[in-house]
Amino acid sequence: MTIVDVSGIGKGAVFLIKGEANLLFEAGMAYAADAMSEAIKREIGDKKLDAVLLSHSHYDHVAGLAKVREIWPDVKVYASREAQEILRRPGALKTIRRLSGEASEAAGLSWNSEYDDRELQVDVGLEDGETVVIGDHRVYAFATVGHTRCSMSYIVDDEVMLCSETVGVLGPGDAYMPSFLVDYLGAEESIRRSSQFSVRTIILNHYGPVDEADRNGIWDILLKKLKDSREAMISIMERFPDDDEALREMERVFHSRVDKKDQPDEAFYINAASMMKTLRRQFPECFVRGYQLIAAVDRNWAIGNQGRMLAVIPADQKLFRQETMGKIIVMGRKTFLTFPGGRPLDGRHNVILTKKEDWGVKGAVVCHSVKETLKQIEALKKENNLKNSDVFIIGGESVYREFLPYCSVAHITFIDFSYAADTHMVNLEKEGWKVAETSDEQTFFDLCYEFRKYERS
């Protein structure tokens, strides 16, 4: 078996697997179709092209099919069943045509815009784990979800793995393009799944064969690069809250060294925007900001002892009611059990976090993890037309610590006394929070206290 890069323009886009039967992996860009077809003909001469294996349904992988079918009308096109369905949809075909034109314009190259959309359709839809025989080749197909829902990789004759874009795109030097458009966690799993197969040759999409010296460690490399790209993108999104600014920074970080013929800026922006949505959906804890925190603490930032508050101050209780009425309050189970009668507080949306799976209470939302709590908060916000600033974290110690990263404002009743205590809140001043407002000194019998408003710096 011989494998040849027949991209025509550029490299790493289309590969020919030569044998008794000739297979093509991907069909490439519309503007490269003529050059690609000529490269194929140079390799196989008068022999026929038997099949095209598509990794997914994006325009830069399927647009060359029209030219391929023109020259080899009996060719069979294989892809996942999901890709087969997508390439029947008028909206998807319209997008492929539009992006093909924009890519051709960006590359300064001509393309045939007069093709029939039906020429891009898939003849044989494959299921995950299905094996097909094409001439002298045995082809095993397996789903590698992450870049798209329809992404599929192939193993030919137990020797060659043809990888979908899900596992990531390597470039010159240490360049890397993340590709988890629809499912980051799926991309991680797809890399792990791919690593389970033992093959002699690994072909990476938009790259080519992996060097023999790197073959054993390639999956660890790709998994690390995927995780690093996630952290880099999350960092960019935190530094640039405006999506357009974040996209421009991602273009600088990930796309500045990419040949625009291979991926025009607009295509990158579409992909990056999709990855941003995926990260927000799968890692909501990294992006939530604006919750508020309310607590009464002593000089040592203690908040309680043996399940009780350190002091009961009427003005503090009044402030708590004023700030939280009509809002979402988030607490631990032990804090909830200190409420009068063990009932949810009236006029507020009570959310309780507990590890006890079989515990519940009427009139409150009970959650068992931070991630579940965040999702329930989002549902309550939407249902009641509330904002992040309408979410108050009210204790106890572990809940304050777990939700501090999501808070931007803290209302602290600071008591000028040191109590015997067994629970504490994080000292906000040591965490870099700044006092934005301070009341005059207040007294309650012999206690001195003040109201402070802290803001995350």
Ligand SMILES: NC(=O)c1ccc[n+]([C@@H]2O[C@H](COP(=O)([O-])OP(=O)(O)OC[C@H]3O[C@@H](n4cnc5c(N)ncnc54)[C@H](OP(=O)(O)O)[C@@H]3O)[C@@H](O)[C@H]2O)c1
Given for the second form:
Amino acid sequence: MTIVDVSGIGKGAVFLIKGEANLLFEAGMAYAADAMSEAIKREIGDKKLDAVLLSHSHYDHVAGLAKVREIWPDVKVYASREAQEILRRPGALKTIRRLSGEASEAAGLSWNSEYDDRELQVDVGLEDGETVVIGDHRVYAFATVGHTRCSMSYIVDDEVMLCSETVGVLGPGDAYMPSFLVDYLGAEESIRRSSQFSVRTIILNHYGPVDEADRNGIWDILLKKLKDSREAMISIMERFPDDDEALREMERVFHSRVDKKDQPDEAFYINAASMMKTLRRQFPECFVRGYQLIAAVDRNWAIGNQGRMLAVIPADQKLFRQETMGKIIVMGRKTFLTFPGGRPLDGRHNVILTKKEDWGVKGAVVCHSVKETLKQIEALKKENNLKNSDVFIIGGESVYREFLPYCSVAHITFIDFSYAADTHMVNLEKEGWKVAETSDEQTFFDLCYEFRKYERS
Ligand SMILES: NC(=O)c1ccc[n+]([C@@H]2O[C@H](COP(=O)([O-])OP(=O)(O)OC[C@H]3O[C@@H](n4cnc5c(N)ncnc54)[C@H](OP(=O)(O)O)[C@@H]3O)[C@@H](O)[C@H]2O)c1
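Switching forms now, from the form predicted on its own to the form predicted in complex with this ligand, please provide the structure.
The complete assembly is shown below, putting the previous chain first.
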């Protein structure tokens, strides 16, 4: 079997698998269709093109089909059932037409818009794990959801793997384009799934064959690049809370070295915005900010001893009640046990963490992990029309520590005394938090204390 890059313009977009039957992997951009079909003709002469295997339904992979059908009318187009469905929708076909025109204009190349949309449709819709015989080739199709929900990779004759963009797109040097538009976790899973097949040749989408020397390590490389890109994107989203600014920074990091003919800026922005949405959906814990924390600490940031508070100060209790009334309060089971009568605090949405699966309290939401707690908080916020700043982390030590990354404000009653203690708050000053407001010095019998409001700097 011989594999030839027949992209026509640029490279890495369309591949011809030659044999008794000739298969095309992808059909490329509209503006490259003439050059691509010439490249195919040079390879197969007057033999026919038997089939096109599409990895998904995006315009830069399917638009060349119209030209292919014009020259080889008997060709059969294969893709996932989901892609087959999408390519029947008038809206999708209209988008393909619009983006094809825009890409041609950006590349300064002409394209033929006089085609019938039906020429872009899929003849055979494949299921995940289905094998089809095309002439002398056996083609195994497997779903690689991540870039799109309709993405599919193929293995031809147990020898060649034709990968969808879901597993990642490599560029010149060490350039890499993350491509998990709709499902980051699906992309990780797709890389793991692909790694389980042993094949002689791996063709990466928008790239080409993986060098023999890299073949064994390629899946680890792609998984690492995928994870690194996730971290980089999350970090950009944290540094640039405005989405437009975040997109511009992502363009600089990921797209500045890409040939704009292959992916115009507009297409990059659409993809990056989709990845941002996916990250927010699949990793909500990375984006939560703005909870408040409330604690009474001594000079050493101690908070408790032998399951009890260090001091009971009425003005501190009053402040706690005022601040938290009507809000969501989040606590560990041990702090809950210090409440009067072992009951949730009234007038507030009590959320209690425990690892005990069979432990419950009437009138409180019980959670078993930080992740579950974040989800339950989101649900409570929605139900009660509350904001992140209406979420109060009320202790004890372990819960303060675990939820500190999600807090932006801390109300600290600072008691000017050193107690014998076994539980402590994180020393916020060592963590770089800054005092935004301080009360006058207060006294309660011989105790001196003040109310401080800290903000994350
Ligand atoms: N000064 C103050 O403002 C203040 C405020 C609150 C509390 N306190 C004091 O702090 C002390 C209690 O603190 P503490 O750290 O010992 O206990 P805590 O944080 O109140 O509760 C710890 C318990 O919470 C559960 N938990 C914590 N993280 C979890 C997670 N990620 N997943 C599932 N469960 C989780 C576990 O319950 P299970 O053991 O059931 O699994 C854990 O044993 C007491 O002395 C209390 O008086 C002081």
